[in-house]
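Below sits a lone chain in structure tokens, taken as the form predicted alone.
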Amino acid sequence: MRFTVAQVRTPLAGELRVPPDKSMSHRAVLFSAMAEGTSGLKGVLDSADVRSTIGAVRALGASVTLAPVADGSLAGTVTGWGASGPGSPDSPVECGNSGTTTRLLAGVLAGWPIRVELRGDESLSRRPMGRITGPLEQMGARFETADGCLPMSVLGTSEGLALEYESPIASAQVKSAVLLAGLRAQGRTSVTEPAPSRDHTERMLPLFGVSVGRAEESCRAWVDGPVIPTAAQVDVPADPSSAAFPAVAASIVPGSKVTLSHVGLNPTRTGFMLVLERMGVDLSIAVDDHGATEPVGTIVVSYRDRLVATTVTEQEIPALIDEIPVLAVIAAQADGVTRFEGVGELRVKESDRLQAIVDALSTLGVVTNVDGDTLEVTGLAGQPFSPAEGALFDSLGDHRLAMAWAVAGLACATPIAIDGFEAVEVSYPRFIDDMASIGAW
């Protein structure tokens, strides 16, 4: 699908409730499938990635009755396999484009004596799995991979070994995979990271009756096994990563004011908001409810003239890794050189996002520089982007790139087109309609 975006001539205005949180939706479905009993879920994101997790747990024996409701999310029940464990499927489990499905599921399966083959689409099949297979093999599981990538067979064990793992990277997927394997191991399994990463797993597991220890000052989390989760009730808030796109759009379109409601305000997910504030964006946050596991609130973003460059340090990156493409767009509109340090992880996301950002910003007339794992963007100080007539961008099948280039198109002197725009179905199926409702096109 090709989508065309033209410079918007009037301010963006209105209120949006962006789709449910993708990271939390994955976990709500997966933890319910692991649990004893029937869990009630609402606010689950209806997207391609989450559908992959739903299909995977069904293939492994969970009963899922989630169905669309009026607001476009999924609600219903999941009856888990509990103490009986997942079943051996007759065919490979398809994970689509979802790295979260693949990596977390590998941790779940590591503690059960079954063999399961995980497959993915072309993009997912290029993403490295060694970062999880390494520690999980230390816990007793075995893996057969295609040069460290999918397809991957998981050969679990009923005699899981507890592990004290010092992760070389801050990654919520790695941490979660190890902790989930630890639920089946004898003794304490811990993960220590070099910097804080998303902590949805640590926050949600207690809802399912699993005690999680945390030492925030040392970025360490642990579980004591063996333990079987029990059924819970989960209400998933709106996704802060999805909120980043209308937030940046309002920040670069003069006169705009956009309200984003019921957004998850987990501190490990709000790093991009701090960056926007440093750049001079008029942004206010009000916590409306602390919820069962996550704070939830309202974000109001208003345009302010003369945005300024900033430095995003390596320590900040884990809390905003998914927002870097759209943050690069606002950096390109700021005054000065914005530095993103320690962004090498972008090379192994759904696409090589680092190279994609460089290529796209160059097409927009923006100077960039990559030095090792540091990206520098020289902003245009509020001047419109200047792509050539008929400029065409490729989403590379990456939902966050597709949406980031659409936001950039609102500040382009000439219309641009984006190929592969259907990629937005992965996390934000209503993106075109929601942005239209606030005046983007």
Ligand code: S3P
Given for the second form:
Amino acid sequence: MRFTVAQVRTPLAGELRVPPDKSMSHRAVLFSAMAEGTSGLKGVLDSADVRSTIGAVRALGASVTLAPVADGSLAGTVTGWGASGPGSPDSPVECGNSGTTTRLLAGVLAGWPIRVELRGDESLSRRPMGRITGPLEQMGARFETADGCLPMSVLGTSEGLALEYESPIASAQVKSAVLLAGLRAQGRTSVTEPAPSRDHTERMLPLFGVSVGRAEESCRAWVDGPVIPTAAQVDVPADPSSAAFPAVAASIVPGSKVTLSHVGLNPTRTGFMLVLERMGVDLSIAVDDHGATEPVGTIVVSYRDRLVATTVTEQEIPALIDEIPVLAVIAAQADGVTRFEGVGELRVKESDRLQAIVDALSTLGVVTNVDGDTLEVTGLAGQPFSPAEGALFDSLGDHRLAMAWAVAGLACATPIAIDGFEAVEVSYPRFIDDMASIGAW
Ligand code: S3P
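Complement to the form predicted alone: the form predicted in complex with the ligand:
Now the full complex is given, and it begins with the chain already shown.
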């Protein structure tokens, strides 16, 4: 689908509740499927990625009654396989576009003596799996992959070995895969990371009766196995990563004021808010509720002119990794050179996001520079972007690119079009309507 965006000349205004958190939705479904008993879930994201996780756990024997409710989220129950373990599916398990489904599921399956083949779409089939197969093999599982990528068969073991894993990358998917495999192993399994990645697994597992040890100063988390999770009640808040799109839109459209409600405010996810504040955006953030596992609150974003460039350090990257495409858009509107340090991981996301950012910003008339893993964006100090007449962007099948370029379109002197816009189904199916409701188009 092609989506066309023109410069918006009136301020964005209004209140929005963006869709539920994708990372938490995957975990709520997956942990319920692993648990003994019937869990009750509310506020689960209804999107292509989460449907991949739901389809996968069904194929492995969990019974799922999640169905859409009035606000567009999914609510219902999941009855897990518990101590009986997942069943062997008759056919390969389809993970679609979802890296989180694939990598977390590989960790879950590592501890059960069955063989499961995981498949994905073209984008997922290019993404590296060695980062999880390495540690999971040390825990006793075996894998057959296509050169380190999907399709991948997991051959689990009921005699899993505990592991002390020093992860070379700050990745919540790697950390979660190892900890989930650790639930089936005898003894303590720990993961130490070079920087703190999102900690939804550590926060949510205790709801399912699994204690998780943590030494936050050293970015280390551990579980003691074997342990079978027990059913829980989970209510998922709105996704800060989805909130980043209207937040940046309100930051670059003069006069805007947008309220984003019931947003998850887990500090391992809110890095982009700190960056917006540093760049001069007027942001008010109020925690309304400490929730069962995660703080939730309201963000009010008010436009202020003269955005200034900033440096985003490597340590900050994991807390805003998915927001970098849209942060590159605000950087391109700021005054000065914004540096994003240590962003090599962008090359192995749903697309090569580093190259995609460089290409898209160049089409918008913005100068960038990539030096190793550092991206520099020279901002236009509030001048509208100046793409050629009829400029066309390709989402590359990547939801976050589609939405980031749509936000950029709001500040373009001539309309732009984005092809493959249906990619937004992965995390934010109602993006066009939600943005329309605050006056973006
Ligand atoms: C996710 C972790 C991050 C993030 C992804 C979701 C998760 O990936 O980019 O969108 O839910 O655990 P990495 O673990 O590869 O950094």
